[in-house]
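Take a look at this single chain, the form predicted alone, given in structure tokens.
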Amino acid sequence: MVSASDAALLQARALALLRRNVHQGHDPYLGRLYAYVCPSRRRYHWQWFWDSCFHAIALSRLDLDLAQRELLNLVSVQESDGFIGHVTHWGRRPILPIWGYLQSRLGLRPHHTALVQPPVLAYAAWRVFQAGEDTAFLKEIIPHLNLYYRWLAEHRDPDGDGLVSIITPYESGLDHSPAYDAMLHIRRVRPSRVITELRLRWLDAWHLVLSPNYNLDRILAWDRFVVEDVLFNCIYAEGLWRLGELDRAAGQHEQAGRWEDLAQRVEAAILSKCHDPATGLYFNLEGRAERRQRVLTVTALFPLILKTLPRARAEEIVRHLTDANEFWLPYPVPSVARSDPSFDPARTRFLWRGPTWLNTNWFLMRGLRLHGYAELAQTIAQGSAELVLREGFREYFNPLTGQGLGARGFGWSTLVVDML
């Protein structure tokens, strides 16, 4: 059992390291200055979308203006359209690393890349306008976020069935998640992480060569890699409520309704369409056939975030947690059952075939309390909180043993601050 103290030390140490995370500068090439809490100093220099939506979640409890910051950075370089790149390269880029180049437009300086992240920033707005009910920022990121979030639903639903898609596994964020090897014509079970990367690489470089240019009619016309992922769309899908209040909180009804309706349409899709009723659990739908690939990650566990999940679905879902031969390992919750011939909870710089990540133990967790679990959620919080207090703020953590994996001094493990 984590005590009071215990929280208060994580607190500190949570707000410590984010402070200590923080990039800030001129940018030369766009004329301004910037400053973001980057997911790790030693690892990832850049700011990541949905970390900085996690780092703002976290920091709504601990530094409230810091929290403000991060996500008025963040939007700062969104596009007419609405497009907020992925990866945003601030300060000087003389040169990046290749995926830098291949996941970007065409140029010398990329300062984003073309691609999307799962859509936590109505999320963490709300958290941070919830914890200060500041008016100024409320009407300072509002705009930002209606015009995002309807740059998702006009260019990445092409069949109009509510559902979004994702057209690489980077704008999961799970990038290496088995659940994607059949698209990527991954036929082992146990790939070497380089063929991986390879394939990976070389649907960037379609993407960019031969689309051309991240062109995305072209790319939902051809293919290759577009899924409609259940992970991506229950983060959609909640962000889209929360925008609701905000554009409530904002006087802006007539918006609120629209979201709230696209709210219902999405949740709808997602428990009609990627249902298995043979599991209970929920699979991405791959390519304009809309195969399911029954792999067993915590993707299919993720409709517990979502608002209109009938009570028999959520019992099924967690069941299927639970299960010690799946997801209810000593340091639960794994990114890949245990039961999933590709579950492999060690290895690292090989991402998320197995280990326990604590961003997807805190929407869980958020979903087992909306729909009554309140003991099983307080039982991952407690876990989570114990695998830091332990191991410290680790990018993510062996759910055998509990030991830390990856980066060290890892932004969005802070979460951890929220789940207690």
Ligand code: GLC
The other form holds:
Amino acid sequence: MVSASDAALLQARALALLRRNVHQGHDPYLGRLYAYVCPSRRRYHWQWFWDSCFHAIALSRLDLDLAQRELLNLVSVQESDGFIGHVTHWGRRPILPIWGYLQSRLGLRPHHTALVQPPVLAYAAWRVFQAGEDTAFLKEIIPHLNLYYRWLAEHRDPDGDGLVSIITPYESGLDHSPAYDAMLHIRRVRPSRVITELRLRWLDAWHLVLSPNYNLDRILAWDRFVVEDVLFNCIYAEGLWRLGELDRAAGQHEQAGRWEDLAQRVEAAILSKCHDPATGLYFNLEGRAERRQRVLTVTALFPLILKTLPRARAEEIVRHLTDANEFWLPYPVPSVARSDPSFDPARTRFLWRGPTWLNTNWFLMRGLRLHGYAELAQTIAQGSAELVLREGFREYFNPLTGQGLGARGFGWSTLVVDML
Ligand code: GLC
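Show the form predicted together with the named molecule, please, because up to now only the form predicted alone has appeared in this conversation.
The next block holds the full complex; its first chain is the one shown before.
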């Protein structure tokens, strides 16, 4: 049981960490000042899209001014068509690492990649707005939000079913997740790091060869890696509902109605197309043919955050979540179920193939609360807080032993302050 004084300690440490991770300065190429919280001072230097959203959510409880600035800095590089890259490279950068070029439009110093990450932005903005009811902040951010979600809907839904598609595993946020192995022709359940990296970079390189400008029509038409990802789309749907609320708060009722209709459509598509009746779980859809994947990862549980998830469907998910052979391990919730052959609880520098991450715990906890599983939600919240108290703000944790792994001083693990 995490006591009130432990909770206060976590808050103080979280705030200190997020402030320590601030990078600021002047970007000579964009000709402007910047300030953002990097995910980890040693390992992740740039501004990452969904990390920033998580930082802002934690900060909405700790330092509202910094929370607002985090999101405004993120949207400040938005293209005129609405796009925002999954990594923004701020500051002096003589050259980028090679993958920075492979994931960006051709250029000497691309200021952001041409990829996206799960769209946590509207939810984060909603939380930051809720925390202060600051209408000046709302007025400043809302045009960016409307433009961003319009971009997603217009450019990432080639078959018009409401579900948006990703074009590389990096866009899912779960880089090396075994869910994508088959599409990358990775056949071993414990692949080598080198092979996996090569296959991923190869895909990026092909995109660039197909279109140096990352023209999505060409990339989507190629249909080599186009995935309607469950986790991405659940977060998209949640964002659309919150965007509707923000538009209403800004007096834009018609726009709000359009987002709510879309949110409904996205949820209905997830519930009908991704649902696997045999297991009651939800799987990503591959390519134009929409083949359903079968790998049992934490993604399969994500519809728990959907507003319109029927009670019986929630029960099905909770059955798997609480199954000790699948997700209910000593330190839940693992990124891959124990029953899946690819489950690998400890391998470091190989991401999302077993360990427990706090951002996914945070989503699942909220989903459980939303559907009336308060006690289970509390167990996940307490377990997450205990992990951080014992191991620090690590990037991820061994679900069997609780050992902290990956980067230290990792930004989004501060989400625990939002779980207590
Ligand atoms: C890893 C994660 C990704 C995260 C990034 C920065 O690439 O897979 O989700 O955004 O690190 O923390």
